[in-house]
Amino acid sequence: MGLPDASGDLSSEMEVDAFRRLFPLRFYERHLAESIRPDGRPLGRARDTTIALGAVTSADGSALAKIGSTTMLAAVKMEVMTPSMESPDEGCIAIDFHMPPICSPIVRPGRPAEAAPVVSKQLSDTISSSGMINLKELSLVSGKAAWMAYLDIYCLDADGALFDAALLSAVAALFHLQIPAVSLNDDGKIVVSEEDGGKLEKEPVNKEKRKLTLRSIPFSLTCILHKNYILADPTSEEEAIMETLVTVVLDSSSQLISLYKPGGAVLAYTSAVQDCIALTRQRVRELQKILDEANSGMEVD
């Protein structure tokens, strides 16, 4: 008796899968009418999110962030540089976003992913405009030496909301960052203390590793606008089917940093934008809690 039922269930499952592949938009709209998504989430709920600090031991700061299946690895490497004449008391931060072929079937070997430079520019603009990092804190000796922070974010799995996951991993890596101790050697040059065998020939510039003071930490949420529906934290399938995206970036005090809408068929009316901002405020509280818990876990370890 069990065999026919199992066969019937399998047949029904195959029909649903075929309908999803042939008519993806109609498939989704049937779910949206019930205020549910195919993965079981309510329309305004983000996917499960995790942060692991210190994922790369050779980096000065690193983090692995996952939003659903979307996975980002961020690492910070610090180097001493000569500051520019225009900003003698400031260091620099260089941000680069990478999408290797392993992250998605649409990324081909030998061809740069179209999304990579876009996300990279978004990250640089967001971190700069948020005022999260005081570049003067990266200064070592005025006009002579400052820190250059190289922040690289690698997409390991691209399943939607790439910017949200990339920004989260970048923020977490900077949160984890420990600036190396440096000193002046006999030639008057700045050297990392570890490279000098731990022996400080002269008065150290900073005696021990230190954390960056982060202010106005930015968090983001990407939403899809489709007809009268708003879907928070879309998967790659949802992004491909319903193409109107809105990304809202707020800081930890819920101040608006940026709003990004790269075209799309649906107009972003004021009410829809306000709803996206409200969802982002809720998401910021969730992400701040996740980041704090990840940091507490590191302190316990």
Second form
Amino acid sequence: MGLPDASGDLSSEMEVDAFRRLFPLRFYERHLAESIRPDGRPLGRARDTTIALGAVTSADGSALAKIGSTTMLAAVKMEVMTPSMESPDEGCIAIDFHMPPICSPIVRPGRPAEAAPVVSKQLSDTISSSGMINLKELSLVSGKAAWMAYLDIYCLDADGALFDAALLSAVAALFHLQIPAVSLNDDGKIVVSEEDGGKLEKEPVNKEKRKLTLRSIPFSLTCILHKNYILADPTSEEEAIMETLVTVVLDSSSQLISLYKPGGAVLAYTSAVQDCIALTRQRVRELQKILDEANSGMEVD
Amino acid sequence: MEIDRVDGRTANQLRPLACSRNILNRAHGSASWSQGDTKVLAAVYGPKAGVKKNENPEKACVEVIWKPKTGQIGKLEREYEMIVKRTLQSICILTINPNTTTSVIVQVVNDDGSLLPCAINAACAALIDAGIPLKHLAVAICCCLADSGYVILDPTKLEEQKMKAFAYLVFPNLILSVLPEGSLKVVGEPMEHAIITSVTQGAMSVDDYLHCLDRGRAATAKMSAFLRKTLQPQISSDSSKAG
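So the form predicted alone is up there; where is the form predicted together with the partner chain?
All chains and molecules follow, beginning with the one already shown.
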């Protein structure tokens, strides 16, 4: 905290970088007073987002999503398993989020990031709450065989808004997913079909590769609340200084899938909640467009 | 349009609350909080010297350890630890004892729905019992949304699983408090109307969520009155007992 005058006197003589390191909160507040952030963005704008589908060719579905510098790689691998007794016509999705040491200087092999299991659970909850995937579509033979989809998301660069980027890459990977063609062979086992059409003794269970039908797709936006400012899509520096985060997940039909505010020094009044939701609505439209463009870009190939 | 609940409660009715403090001898502060059959025990040790790595040494730090009733510690426990830690950090005055760590251990005794709110209430009562300086109290509640759009409070485990969506909400509660410098005091909206924490699951419309906020807020008045009454300083020192 320090004396209120100290930074004022030094700021005229100090370099910008030094001031940024020594008095980070004052540095940011100077910018927020002019409704802008150090990287030049207005308060409500998210960073540039790109999605590349099919980044991992060995996986059944994959996507690389970048929001600013935050990079996430998601891949889906499918495996046949026997469904559980309680739900014999449903498949299963297992979602896991990893933060390998490459993503951030604070993550080391013996010291896993605290954020990793939290984001992992948030992702599983969000994808199951949104009802995006109908698990019955993953069924092959009722009671005997169903698909198990392993969705792994790797953080390659952690620069704030980890949940947003992870959700975006997970959704894009599921969008890109093509379920392999399989058939039932004589032993009653499911095998992957040959490329050049099934033989007569094997009855194809899945004639050709098919995509999942995704119902409403969830998109999210993380905002920081600081005094009476709302900053959309924070970088890791902003997250470290102003710790109150609100993540809103909306789907394409404007249903609220999740409003996640895990504590934080700043309290959220109803007006702040509504502003965050409005910013998220706008962001959902942008992300929907980016996902569609990435998809049509792939189909051209 | 009334909704029938299995235990015969109305939509706005909470389960019977029970709170006891100072139940553990060795802990600096302890409390147990139960809402119906859901019971959580919280213990506070601290402040201890030093902060963990990656924490700011200019402020005090809160560390939360969540112990489930059965099973191994997994992602759910880590998430709950993070949520309880951030919620408690927002109510503690962190600048009074810098470079110290206060440990809060949460032990789940029984889970019958609304577990996280029960744990936050227990942790808040334990912090008070330990004498940790707080800005204001935190009162937590669970609101469930039925398919018909009806909001019910304090669900049991069966109700939570059957319902379309639910939200865990934590509201601040104060009689008098010092507002942080420069914070927004919204005209017409007192501080009790803001949320400290919100965790939702299941899809709901935005209006339903705002409706849950209103209902939750109204119910926290009852809970906080109960909390304050239970935590009045006890006159005789041997009135504490385990359980």
